[in-house]
Amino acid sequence: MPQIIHERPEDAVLIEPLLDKCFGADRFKKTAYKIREHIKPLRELSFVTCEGDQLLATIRYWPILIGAVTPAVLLGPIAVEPALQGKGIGIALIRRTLDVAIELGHRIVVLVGDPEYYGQFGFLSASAHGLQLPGPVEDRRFLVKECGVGALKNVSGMITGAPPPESSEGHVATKPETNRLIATLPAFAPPADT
């Protein structure tokens, strides 16, 4: 049974060959790749679909700014193993990751893709909302999704890559660290039986 999970470090060596199979090496010339050139994907929004040790699909989101002030995310690329396309894997991956993006408070998602496919997820013309890309793109394929009512109100301008906000990433505590932390916690009485 395929599972959608966060991208793991070991998935990186499988993702690039999958993207090559799906989009070819020319993908690096596209405007969306130019936007992502000097930024990193958001780890919390980088997912893969796996079955056992086989990578079936990948999706990433990238931090961007609209008009140099409004934060948003750029969806893509999403790739599904060619032999498995049309089986709902991509749809499930997009739906799940959009739900996570909304849960995390992202209000605007931008992408370049076929409106006939992405319309089912609520994506509409980005140009009609006054958004622009810093390079050539087929206008009908430049799309945006408003993830909260009014998220696009008074938002327009050029899309640029944005470094993710600084965060203090933690680490998984070792057993000795966990034991030390537990030892510092105050004791409490178990609930009384009623």
Ligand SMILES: CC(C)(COP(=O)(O)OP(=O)(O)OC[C@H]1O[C@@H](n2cnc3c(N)ncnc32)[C@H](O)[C@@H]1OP(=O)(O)O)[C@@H](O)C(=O)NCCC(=O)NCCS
Contents of the next structure:
Amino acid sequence: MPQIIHERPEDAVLIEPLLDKCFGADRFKKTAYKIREHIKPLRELSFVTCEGDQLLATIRYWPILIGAVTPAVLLGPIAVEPALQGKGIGIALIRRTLDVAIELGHRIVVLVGDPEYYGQFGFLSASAHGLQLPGPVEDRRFLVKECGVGALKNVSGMITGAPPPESSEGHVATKPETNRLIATLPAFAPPADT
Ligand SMILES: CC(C)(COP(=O)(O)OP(=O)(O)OC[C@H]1O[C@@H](n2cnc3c(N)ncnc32)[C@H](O)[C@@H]1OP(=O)(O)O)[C@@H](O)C(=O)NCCC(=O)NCCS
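Okay, that one was the form predicted alone. Can I see the form predicted in complex with the named molecule too?
Once more the chain from above appears, this time first in line as the rest of the complex follows.
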């Protein structure tokens, strides 16, 4: 059965080719990559969906600041093995990891992606909230999710990468508390809405 677990050191060699397949080699030129250039993904929020040795999907979150003062996380990239897209893997991975992000106390999640897809998770226009990115993106694809009521109140400004909290030494899970299974998915059936 496919499982969602923390990213492990051995996943790295499979993640990069999956990202190349899904986004192409040009992906490094994107504004989201520019933000992530000098920071590391959060270890406690780097997950993979796998089944045995097979990597099915990857998701990472990055520490950012809004307007230089408000901490938030940047979701992405998320990628699902092309042959397995459309089977509920992406929805399950996003839902479960957003739950973990909220459990960990994150209150604002930002991403660049299609509103038609991310709207179902509660993402709304980020520019309408006065958030800005340090490079070009299609405005409709710049999205934010407020995880707690009022989290975005009086929050606006430019998004920049933030140094990770001291508890986050690297982005892959090497400690037992971050080698966590967060979901077992039905064998490629759409996930339950839980
Ligand atoms: C986008 C992605 C993560 C979605 O994961 P997935 O497992 O394929 O999608 P799911 O099975 O969870 O969801 C499928 C539903 O979402 C819809 N969907 C998928 N991508 C979408 C998009 N970009 N815009 C609108 N709807 C989308 C599908 O049409 C499908 O809808 P349906 O159930 O009504 O038929 C995956 O397709 C992927 O890796 N794509 C390539 C990389 C990418 O674009 N990543 C996101 C960049 S922000």
